[in-house]
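Presented below, as structure tokens, is a lone chain in the form predicted alone.
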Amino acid sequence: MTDPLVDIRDLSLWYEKFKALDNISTSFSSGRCVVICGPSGSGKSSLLRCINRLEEFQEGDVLFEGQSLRECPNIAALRSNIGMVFQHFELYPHMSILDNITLAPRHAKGKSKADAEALAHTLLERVDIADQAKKYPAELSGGQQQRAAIARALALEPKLMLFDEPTSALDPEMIVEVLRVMRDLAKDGMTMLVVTHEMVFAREVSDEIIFMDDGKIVERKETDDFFSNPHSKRAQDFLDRILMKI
């Protein structure tokens, strides 16, 4: 048994008197794509923020590649390792797409450049916007912002990619774009955390399935299994309410 790549313990978080997670433990190994699912304010985005500490959380912790959040001297640098991908595509928006992916493989990562402008146009091609590169942000539809996001986020080289809910700003047609991409990123053995509710993604493409409520995890169980025997009431409920609307 190797060790797993993200190893979480006993971690809560609380929004001044509302408890976001209540004492979770689970862990990650290296080359899944696990799917989190749950309704809304069950504790799934909280739960990605604080694997990378975009939360401080309150209580327990998180191990990246052993290395404790709580204790890290330089969460930049851990951070490096951990590419996400937000709902609303976070790009900035004073700069070119080229600009804005190769930004942080230049002051992060110390890349040169050319090999940043090189890595960033091999990403563009490979997200399927590589005639793109010179526009701003504003110039894109909704999902090759997104693609670029994920781009920008592949820059950094992570080891893991954390998406929370990258679907949810975009039109139908934009979102079959951007689960082509992540898709591929399953394909090629990209360890992968999603928030989502696109749950014919879900079981196409992940591993496992974490089904949330009130901050907790109810169930983890492998994708089929999933499907075919959600162990609880709760997760049944949602998956028959979920599945009603595909």
Contents of the next structure:
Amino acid sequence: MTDPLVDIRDLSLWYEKFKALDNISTSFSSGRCVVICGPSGSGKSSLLRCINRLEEFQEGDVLFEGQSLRECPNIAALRSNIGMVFQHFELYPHMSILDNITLAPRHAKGKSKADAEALAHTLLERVDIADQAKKYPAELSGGQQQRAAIARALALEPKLMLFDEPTSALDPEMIVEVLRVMRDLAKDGMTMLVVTHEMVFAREVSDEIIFMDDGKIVERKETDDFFSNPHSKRAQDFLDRILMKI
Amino acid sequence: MTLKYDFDWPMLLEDPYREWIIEGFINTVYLSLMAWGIALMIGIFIGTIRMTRSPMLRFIGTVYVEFFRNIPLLVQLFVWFFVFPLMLPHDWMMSWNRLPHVPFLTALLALSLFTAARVAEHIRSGISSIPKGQFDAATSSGLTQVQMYRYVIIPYAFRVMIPTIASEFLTIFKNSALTLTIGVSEITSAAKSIEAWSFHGIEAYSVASVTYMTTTATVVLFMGWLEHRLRIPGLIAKK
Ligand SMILES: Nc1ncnc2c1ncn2[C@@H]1O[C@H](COP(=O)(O)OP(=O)(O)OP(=O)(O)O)[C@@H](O)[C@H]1O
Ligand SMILES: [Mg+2]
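To complete the pair, please output the form predicted together with its partner chain; the form predicted alone was given just before.
Next comes the full complex, and the chain you just saw is listed first.
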């Protein structure tokens, strides 16, 4: 195991003329759960999407297990070690849940159909929807869909899981079931980067918290420390605002 | 002066008229089905490369579509029939002309390439209608671009596009009538010959019209059934 698992060096990202990430340097170690928070438009999604090169950054580099993403000869193979979970689930609507989960293991990782399906059933059990394998995404509730999407990401047997606001599109009672799955994952030692506004989750589950604003990391602290005394005014304001809402 | 016209419907069942009608019908259906199949394959390919990141591939796709879509089909038929063989090297031209069914093959070529451009446009708009997140999900899971299109994007787009693809078959089917101009013995040309031989134009063209109408209705029914079979469970009910 290389440490750090992810090493971000002087990373900058532009969308056309707009600088969304401004010279970010940071790193993430294996086995840790890090929550990323910050106001809308601060660059949280962009940062996550650079880590598997869903966005082609213009400056700097990201090293995954020491491998430079910029110079990676086979980016698809590298991506197949990183699971990603999206706000709107993004399950493939024309495939059953089982097929959703087995697609990448079969075609990106070269698993046999039988192995991939066995793995899928184990994972569906783990996210508590073992009985939904044959159904199609639109036949599931939002919470079930997101748990299926988590199972799909876990089917890559990833070394890192990226979550981009996984509960923002869900009703409150469904948020709980998704957060429970994520908490169990963290407990099992999965390396996780989670963009979320769920501060209860952040406080209970995460090891560290990053606060972003304006394309920069304004603050990064151990979780307990962050909640007892955030340093920057912007982080304090943000926390006040978000905790007021709850 | 009164207009006098003696209807003679039973004559259509006599040879040679009966034979011409059957041959015409078979040729029309053959030509349409084959052209449709080829047009789908080429169209899916061209439509997909227009959506990739490669500027070169996108350019090739655009040139293809603009070229074949903007020249009237009748002109394309004539070009393929009269001009194209002249541009071949001499021995090639000789072997081309010696092929059996040159008009049929030419018609097939012209109809396929013309319709492929239209299919490509449908595919492109079908693919554009797919949420960007689907591409992100497939890419982030380590699928290659080709795998992503093969397993996720095209099957998805295809289901969205079943009605359009069906109507493209109907268009080919009706466009195939134009091929009589280069001597394909399809159903409209059969009607024309019957009229010329028997002077019974009403009966002759009625056969052609009824053929187009019933085939169209059959295809519409079949596509409705197919659409229902391939519908994405849960998705339609929710709309
Ligand atoms: N594809 C894009 N094209 C142009 N600008 C973009 C694109 N994606 C993001 N941006 C801009 O980049 C900035 C950072 O976006 P990003 O999505 O990373 O923010 P975020 O912190 O995830 O916000 P949110 O909480 O709203 O999801 C925003 O100002 C956004 O408008
Ligand atoms: Mg975001």
